[in-house]
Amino acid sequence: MTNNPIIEVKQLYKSFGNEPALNNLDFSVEKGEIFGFLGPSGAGKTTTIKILTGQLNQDSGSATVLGSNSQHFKENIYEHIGVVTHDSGLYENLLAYNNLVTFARIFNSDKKSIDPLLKRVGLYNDRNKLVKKFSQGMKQRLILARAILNRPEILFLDEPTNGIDPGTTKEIHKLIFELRDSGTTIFLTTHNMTEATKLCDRVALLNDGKIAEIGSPQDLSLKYNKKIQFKVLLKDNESLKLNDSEETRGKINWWLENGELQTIHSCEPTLEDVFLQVTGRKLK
């Protein structure tokens, strides 16, 4: 449906008041590809999200999104598009099979999908139960089978795991690899850091609106690895982290010319420690 990039965001500004959500922001999105947009809360995320699907109007700037300006979409762009947010609606006094029979209605897309993805979210057993007898990470998932159910050429996740136990968390991950896989591009907003490595093939870190900093999350811990550690574990169990000096590099070379050297890891900072680096402030 439209070429390279699929996200197109051109110095997109918002405020609320005189406070300023997005200050210019400038990035690009390619298709295919897990985009992870990470900030605290407060940063503007969702704010972005809802600029990006239609909801919310910039006062400057511009945002393309599959080759079609995101304040005059046409009503078949939703066709594309497929949205989790903390406030998708979801029928609570429907069956859960319902409500998907619901939105394929809505998105004229065929009921014979709804069975085979209510069983890829796990909630195939519990299809005929009411919504507001899910738990919260039910929930989620049902919002989700929701997004895909029209199979969007992008997804926005606007903190998908938030609040969700680890072993829906990981069902989750598992289902957002698999749409990566299948050509999906995804549009991932969280303040969780592990989650965004994980998951993400390029991040924007996000600060007081402004985007500090872009790029793989390995780009980054590797251009902010000021000072080169190495963590070993040697074969009595001693566990040393050493700074990285010829010393260092003598001493890993005779143990593992001895045997002595069990594990050896590269201490990289991790993307909250990038975080704090470019920012000045932690992530919560």
Second form
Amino acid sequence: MTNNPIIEVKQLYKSFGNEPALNNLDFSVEKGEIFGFLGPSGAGKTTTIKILTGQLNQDSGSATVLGSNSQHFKENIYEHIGVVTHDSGLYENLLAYNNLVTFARIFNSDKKSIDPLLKRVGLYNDRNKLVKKFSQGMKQRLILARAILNRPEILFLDEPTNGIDPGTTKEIHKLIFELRDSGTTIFLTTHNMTEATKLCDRVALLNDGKIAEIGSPQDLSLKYNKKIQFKVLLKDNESLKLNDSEETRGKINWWLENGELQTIHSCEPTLEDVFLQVTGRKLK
Amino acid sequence: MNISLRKINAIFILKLQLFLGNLSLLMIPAMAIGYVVIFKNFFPANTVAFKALTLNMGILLNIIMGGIMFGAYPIAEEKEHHTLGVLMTSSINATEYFIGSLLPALLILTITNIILVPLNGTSWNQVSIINYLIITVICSIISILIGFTLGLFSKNQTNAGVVSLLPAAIFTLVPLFKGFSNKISHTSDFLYSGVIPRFINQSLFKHSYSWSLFEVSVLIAWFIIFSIVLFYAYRYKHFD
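Can you switch from the form predicted alone and show the form predicted in complex with its partner chain instead?
And the full complex, kicking off with our chain again.
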């Protein structure tokens, strides 16, 4: 990963009435990474995405995306950005294929890229169906397909798998990895810590409009792993949770040498545990 | 602000597809045609006054009711289904969006206006087609601009229908009833829709029509006022 910020946010402040929604945020996102914005509902995730995509103006501070100030975006910057928010709509009275053709015309993309894209999101067989007949999961996949039709340099995903079935979620995760591998930077918001741990190269933990922590999921887990423990399952199905010590290491070695050990896991905290430690509140 | 013909064309095709699939909207030009056909065939009073009344009613219904609805409904629908924000974050600017949305509506209304004249039994020898097109196109554009503005302030399509009714009724009925009183006639003179019956009546009764500075000023004033109102309405409401 190169040290090349593609999103740079400095002292970003936004309030609604007297309530600060974002309180002097500072962070940057590097080219080609999946950056997760993790926080409970109302933490300021969607507000941040709206500011970064030029749909909302901040009160103070700056947000720079692809070198442009988000308050003064020119229309053509959107040719390099894909946006999927929870209120991204579709033309329900058009066929799925025609929805994409419209945006292919806008982006001057090759219409031949539509069919492979529909295959990639698993909607090729439904391309000639009206969108109003689609399930929520199918609509979400079509919205994602539309957002990547122009091969964006940055893809903003606001809770992309919220309310989606596990099968579709898995497909969307696969697609996100493929996009990252092809060089797209992904800015993702979620309150699902399992999703964030699985997908994100780095996460920012957002609480009450402030960034409480920032780093890779692994680094954060290790940083807050104050009490090193191991969870073991022995051959006689006895399950034990052991604190790290000379004695524990000796026991584990003995069980290993004698074939007594079925499974062993370290017990570092999950992102949800880290969030709880840092903010004193749960994610959901 | 750059304007891309490719993007205008994309919006034009999109809106044309949506219009042609929207029976509620297509009912308005169909009603205008139906009204003229029914009155021509079932009330065959072949007087000039009757022809003028029927043609005026058909054109006003199409241009005012149709124009306002063709402007208001699609924007309200975009807001209701959150597609306006999607277009705006897909490199479409306001000018491209409004031109692309206006042109297919104008095309449908203008085709209907052209059909109405022969359907009414009026010859193009009686009505100057150039003046007819200029007046109906300008009035249609103003109606669509009014519709766009109402659509931006509407929460959904039902709401757009409700808020459009009063202005549509005023702009349609006042010019039609101008013969009832001097006050109505005077008010009609200041409405953009008032130009239509004046043009039709003069063409059919006097067999000639000449533009007056007052009529040109009325049309220009309404166009400028609603362009400015739309500009500010869009500025404050488009991402709602």
